[in-house]
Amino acid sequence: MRKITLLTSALAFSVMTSMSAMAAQTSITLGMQLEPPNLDPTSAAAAAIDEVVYANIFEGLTRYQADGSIVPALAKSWEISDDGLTYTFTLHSGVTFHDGTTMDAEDVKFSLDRARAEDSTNAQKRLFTGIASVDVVNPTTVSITLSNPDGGFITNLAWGDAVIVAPESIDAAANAPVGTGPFKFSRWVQGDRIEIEKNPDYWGEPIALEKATFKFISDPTAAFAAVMAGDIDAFPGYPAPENLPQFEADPRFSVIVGSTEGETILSMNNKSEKLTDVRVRKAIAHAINRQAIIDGAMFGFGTPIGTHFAPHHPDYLDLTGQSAYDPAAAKALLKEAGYSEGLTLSLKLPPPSYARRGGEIIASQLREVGIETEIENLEWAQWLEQVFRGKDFDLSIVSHTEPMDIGIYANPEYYFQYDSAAFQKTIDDLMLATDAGERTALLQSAQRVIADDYVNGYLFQLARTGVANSKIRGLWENSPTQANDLTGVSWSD
């Protein structure tokens, strides 16, 4: 009687593990190389915020789809008038934040307002400035007119930095936000991981996934170890591209390659003493030898590019002859410019192995024209306050994972300090085209302003490098804003 008690407890020890295993089934740890500053989308730039946020706490009125499509989100429809000036929003009724509290017309006035304000800190302000009212016609109507037509309005309220927040946990969104996402907020081990969990109130598609979360890991190795032992399932940016051929031939997993909106540049302080003159600038970019990092940082992965603008893009223009690498042009340009003894500037990079390989790269090719480098590897949130606020360095490298950003180099205070006055025009003129073939234009047009004034060196658009458990369906192959979207994420029988 004993053995028979002995094995049903057995037998039920083995369908309780059995019935663990399925229940494990509904969760997700997936790896990030950054650990985000904050959680608020609407307050930074860095990336890693909305690969956690994005459509997964925070939703704005529109969002990108996989295949980089604009669709409704908090908005189920629209109307534009006929002057291209009012767009008037229907609202889904019955939305309501994390904590409760209702989404209505008031939140997405409250949240364009405070995006727009004259003090407002989120990193894309501009994409706001149009806007010239916010006006509620009723909790589920709201209308926002233009001070011109703009033709990417729609666009814009896609991005990260357009969600819709609430006043009254707006204060706490960095490090505990509450959207109207499928998951909310639940825990975050600073340094380690944060975790999201199934919001059972959401209004919309419900999801697969109970719970999430995402591990911090920036060291290669580490990240083959960890994802090899399986302790995580999925790395979406994958920071050791090497590893790719061993995971492919392992039926354990699955290699994602696609591409991203990441134009990954050497930057430049266009106001840093040696960089004001372009011909350093463009003896720089001479200098630079694109192929042999994408083969030596990337293993290959990555495209080309001499302007920031991603080539997958149907307006984008090859201008990579413009800085094709030609070591002896870039000697010449730094004696015109002065410097036939050479200068010595210091290179700033961030943790991301495409930076700190790339970094070493570069700095052998810039030493062969003259050029020394003083290297400092810094962690993400000392680039953030050094480089990207502070301003103080010369060089640095970075992939900036935005669509359609080529905007920035309109806004003279940002970190590479780039004021044109012609490339300012133009990006005005852009926003208010409509029209197809204007827009094509005047994109191509600022593509080769930046281009001829040697902005920075533009080095390739980086490849979405992913690894995961073969038996996860849904995580994006592309990058068309830089997100880890999960609401279409599950695990296969």
Given for the second form:
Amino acid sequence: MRKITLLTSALAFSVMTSMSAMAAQTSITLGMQLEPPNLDPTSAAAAAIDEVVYANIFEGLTRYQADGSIVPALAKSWEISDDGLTYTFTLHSGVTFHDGTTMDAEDVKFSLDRARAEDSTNAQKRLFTGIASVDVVNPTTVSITLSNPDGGFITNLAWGDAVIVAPESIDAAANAPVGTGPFKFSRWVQGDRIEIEKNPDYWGEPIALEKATFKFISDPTAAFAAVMAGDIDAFPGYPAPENLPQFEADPRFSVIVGSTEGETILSMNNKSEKLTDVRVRKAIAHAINRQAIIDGAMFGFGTPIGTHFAPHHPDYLDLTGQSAYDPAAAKALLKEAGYSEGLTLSLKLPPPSYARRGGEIIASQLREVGIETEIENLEWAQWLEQVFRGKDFDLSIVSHTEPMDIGIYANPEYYFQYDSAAFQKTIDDLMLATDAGERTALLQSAQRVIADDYVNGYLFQLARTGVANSKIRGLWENSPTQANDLTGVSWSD
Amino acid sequence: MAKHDKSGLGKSASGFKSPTSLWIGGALTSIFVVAALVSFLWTPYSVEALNIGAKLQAPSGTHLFGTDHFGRDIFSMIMVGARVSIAVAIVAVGIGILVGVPLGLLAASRQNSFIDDLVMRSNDLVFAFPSLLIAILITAIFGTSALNAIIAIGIFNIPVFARVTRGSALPIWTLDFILAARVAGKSGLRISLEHILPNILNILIVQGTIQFSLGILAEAGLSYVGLGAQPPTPSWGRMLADSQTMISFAPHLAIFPGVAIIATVLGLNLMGDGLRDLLDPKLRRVR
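Since the structure above is the form predicted alone, I would like to see how the form predicted in complex with the partner chain looks, so please show that one next.
All chains and molecules follow, beginning with the one already shown.
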């Protein structure tokens, strides 16, 4: 009898869930591991902000698409002057912000001037440093003059940090963002979820969803339970890759594996006493077995890298061979550097599993060549304070998820403290280069310089591992920028 | 004591006859003590060398308890983990005894004096904080390590031993032979050491086994939240924490450290029960 009751209740349950799925075809609940600290993408660096607002609430002049290409957004079209210095953008007309005010050239000028101002708190100010002036020609035309030609300018404008905001509403954007996007902000239950709803007055292509909820679940076990129970329809940045085979085997779910811009590196403090010697850094690089880290920490998801560059980028150079796994070479280098007795380094790890698990694997690999590590597990706030700002570390593991961020190596103040005049010159040249061939050459030379200097241990490109209800269509597979773009998402029957 | 009829003799709270619970408890505990001791000399596999290719294997002849997500042998990790748990518990209980017992003896010898109040109220203050909270506080200030976990658990043990010592010493102070010793001119210190301590030793031993099992639980709890022994040192609590996302497809990852914690704590508690019955002078007298 008991068996029968169980069976019928299971049947009733499956009927109920399929009914609720049918009724929920215009709303979606997305899981996210981290909650954004606020919702103003123009004043903070947290990736979680853009993962809620990018393309959904806020739009820029241009935007990223799922495949990483840049397409027009609020700008209908643009013309570039022959000297490459003046960009004239024609804006879409009839665009309004969610509060009803119109979006015109004045707002573009306000947004860009605000982002590049002296006292700007924009997290990516470098995107705007090349702008000399922003001029309003007429309400639908704006002209931007650069101080030097910059081949990457259109891409810069597609960043979540370069979205167009209104002077009327920006001060309150941290808690009540007002943009031009197809969704408008509706509610934020702190510590739990953010709800957004369809913007009926959207200027562009209408969207399929009426409502979307971002639910914040930091614990991987809870995330697993929530997805299994159907409380969450999709978890694009699913935190526990070990569970993906189970989802794959379940017809209710589809597993989405794509690429991200996350170069996962064993960062080395180049100013730390023992690591100033390039031979020690080279020894560490040779002591690392990348495939073992990808298999052990990421359960096989990830692509080995040999420099700080995304493998799916056309200008990528595969330099993994230069720092191939070679414990004998590592030992010889250490001996040469005067550490035949071995040495001890600190290894400070932030919370993500790629760091915690990868750290244990790397510690074991380094021990093989005679390097002892003192592992210290840190929370993000501690990591930012001690490692990122305090530079009080020898080794750390972190994934750098911004797109095309090789430029961070040109900043000697950056936390791994790499100071190379040759590299800085390469990046300076790159900023001025507009010719595609020349840019490729410079980007590849930049990749080589940091690989030759063994600045960091280059581990793997973080894979984007997500899980979603198999009826959902249109989620991004890759992650060319930090975003959960819901504009193309719909439910199939 | 006259109330005890024959059949009730030597029965502990758990219902086991005292020798039975002592034996079972002793056997369970000694399994882990032996495992810990052997691990210094030999483990089936190294717990520091990873073998990613052999990860998440189910229990088998080659790996008795299977392997974890890094391909480490879980049996070996349990053995070394026992070492960590037992070492932490021993030192933590040791701190509690070395500091708590003298404090309790002192307080009892100066009953109702200012010193008595000072000692016991400070103990209350420490006791008022949950042990895990103290541990988190200490590790937050001094950093996470097995040593700080030991100190944290040890500090929590001090008031326990101070209270038990004072509480069981007070009635002895009222007995005639203590009066005789005082009349003979012995100092409070000498009376405490020569007469009080031997008479409360059995109570302290029983309390020690109980605190020992609590120490093992506390270590597991601290390691579980990442505040105990740091990797690569294996620890039962961290093994449990690591297994969390994999329970659904590799349950052996959680079962073996879980069983190890339960068995050790159960063993120590049974042993404590048995010891109490065995050492209780009142019961002994009847027997």
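Computed from a prediction, not measured in an experiment: that's the story for all the values here. Between two forms, the rigid core is the largest collection of C-alphas that superpose within 1.5 Å. Numbering follows the first chain given and starts at 1.
For this session: Return yes or no for Ala441: a CA shift of at least 2 Å between these two forms, with the rigid core superposed?
Result: Comparing the forms between these two forms, which are aligned on their rigid core, Ala441 does shift its C-alpha by 2 Å or more.
Exercise. When the two forms are laid on each other by their rigid core, does Lys391 show a Cα shift of 2 Å or more between these two forms?
Worked result: Yes, the C-alpha moves 2 Å or more.
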